[in-house]
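Have a look below at one chain only, the form predicted alone, in C-alpha cells format.
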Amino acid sequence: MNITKQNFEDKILFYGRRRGRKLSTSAKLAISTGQKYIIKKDNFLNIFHEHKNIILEIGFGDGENLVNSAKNNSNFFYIGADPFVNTTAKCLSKLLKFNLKNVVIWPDDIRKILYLFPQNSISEIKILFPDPWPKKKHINRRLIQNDFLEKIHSIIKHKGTLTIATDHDLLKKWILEKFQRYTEFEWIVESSKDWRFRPHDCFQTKYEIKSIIQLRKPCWFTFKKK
C-alpha cells in the first residue's frame, strides 16, 4: 500500500488535549536541550540506513518503557511517537539523564510520519495502553481501525510483531476482534499465560501499576506478521 503524505497525513484529526497542566521549568529546560532526540523529516530516512533493527513504540506516555528498552538493548534503535507535550517533557529528561543514543522520538501523532516509513522497515512494534475511547460515539476515535492496521502491516518486517497492552475490557474485545477479521496478522497464544502476564521485553510503566492498583487487569496481545 502507497502511503503518501497527500492521502494521508493531512487528514488526520486529534481528539483530546495535547497539552495539560503548565510545564515547570525543568520539563522546559528538557524540551530546549533535548531537541537532538526530536526527528526532523529532512533527515529521517537516515535511521533506516544506519539501522537494521528497530522497534517503534506509539505512545510512550513518561517514557518508562521506551527509555529502559534503549537503556537495555544496545543493539536495538528505538523510534518513540507521543503527542501530549508534558509525557513528551518527561520523556525527553530521562534520555538526557542517561544519556541515550539508540533513540529518538517524535513528539506528535505517529499517522503524521507512517508515510516517512519505508516498507518492511520495522522489526516490532508495541502500543500501550492506548487511550480506549469507551463511548459509543466515539468508536471512530481509537487508534486501532482497519486503515490503520493496514499502514503499519506495510512498515513492519516479515514475521515482525506488534504488541498491544491494554486494561479495558471493551478495548479487548475490539482488539480481537479487528485482528480476526484482519488476517495478515497471526494472534502469538499458546495459553492463557500469554495474554495475561507482561511480555519480558516490555517494562512496568506508572499507568499499569496505577491499573493493578484499581483491579483492573492488563492484557497483552501479541501478533505476528504473516
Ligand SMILES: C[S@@+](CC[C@H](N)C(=O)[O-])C[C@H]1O[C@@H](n2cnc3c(N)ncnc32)[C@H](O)[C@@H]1O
Contents of the next structure:
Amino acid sequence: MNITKQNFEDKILFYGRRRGRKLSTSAKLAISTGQKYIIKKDNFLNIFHEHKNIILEIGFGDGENLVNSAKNNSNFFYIGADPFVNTTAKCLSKLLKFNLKNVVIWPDDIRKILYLFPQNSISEIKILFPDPWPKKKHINRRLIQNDFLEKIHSIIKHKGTLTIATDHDLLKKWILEKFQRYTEFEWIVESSKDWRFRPHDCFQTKYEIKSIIQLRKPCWFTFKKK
Ligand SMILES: C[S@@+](CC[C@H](N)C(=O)[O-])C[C@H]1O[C@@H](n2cnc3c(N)ncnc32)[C@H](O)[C@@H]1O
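If the one shown is the form predicted alone, what is the structure of the form predicted together with the ligand?
After this comes the whole thing, all chains and molecules, with the earlier chain placed first.
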C-alpha cells in the first residue's frame, strides 16, 4: 500500500474531543512557552538524522508516561502525539518544568503525520488506553484498524515493538483479533504475566488509575515486528 499525503492524511476524520474545559491561564502559558516542543512538519525529518533510538507515544493524555519515560531515558528520543488541547497543555507544562530536551510533540491526530515518518525508523510505539469506542456503530472510529497497522508496521524497525494497553473487554478482543490476522507482528507472550502487568518501561497513567479504581482489568499487549 503506497500511503501518500493525498490518499492518507486528506481522508482523516478525527472523532474524539479536541477541547474540554476553558483553558486556565497556566495552561495557556504552557502552550505559548512550550512551542519549542511542537513538531514543525518542515524540519520533521531532521529528528531521524539526529536520533537513532526513537520512541513514539500515540495518545499521551496528561503525559505521565511520555514525560517520565523521557526523564528516565536520556539516551532515547521521544515523539508524542495527542490532539486534545487541554491534556497537551498539561504535558507541555511538565516538559517545561523538567526542561526535557529529548521530546517533541505533535498536538494533533497522529495519522496526519504518519506518512512523514521514514520506513524502519521507530524503535518502539506505545498506545496506552486508546479510546475504546464501544458502540458497534462507532467501530470505524477505533484507532487500531487494518490500514493503521500496515502503516505502523512500515515505520517500526525490524524487531521493534508496539505496546497497546487497554482495560476494555471489547477492545482487548478487537486488538487480539486484528493481530491474529495481521501476521507481520508477533505477540510477545509466554504466560499471563506478559499481559496482566504493566511492562517495566511503561509508567502509570491517569487511565490506568481510573481502570483500577473502577475494578476493571488493564492489559498490556506487546507485539514485535517480525
Ligand atoms: C483514553 S485517553 C488515554 C490517555 C493516556 N494514554 C492515558 O493512559 O491516560 C486516549 C487519548 O488518545 C488520544 N487520541 C485519540 N485518537 C488519537 C489519534 N488519532 N492520534 C493521537 N492521539 C489520539 C485522545 O485525545 C486521548 O488523549
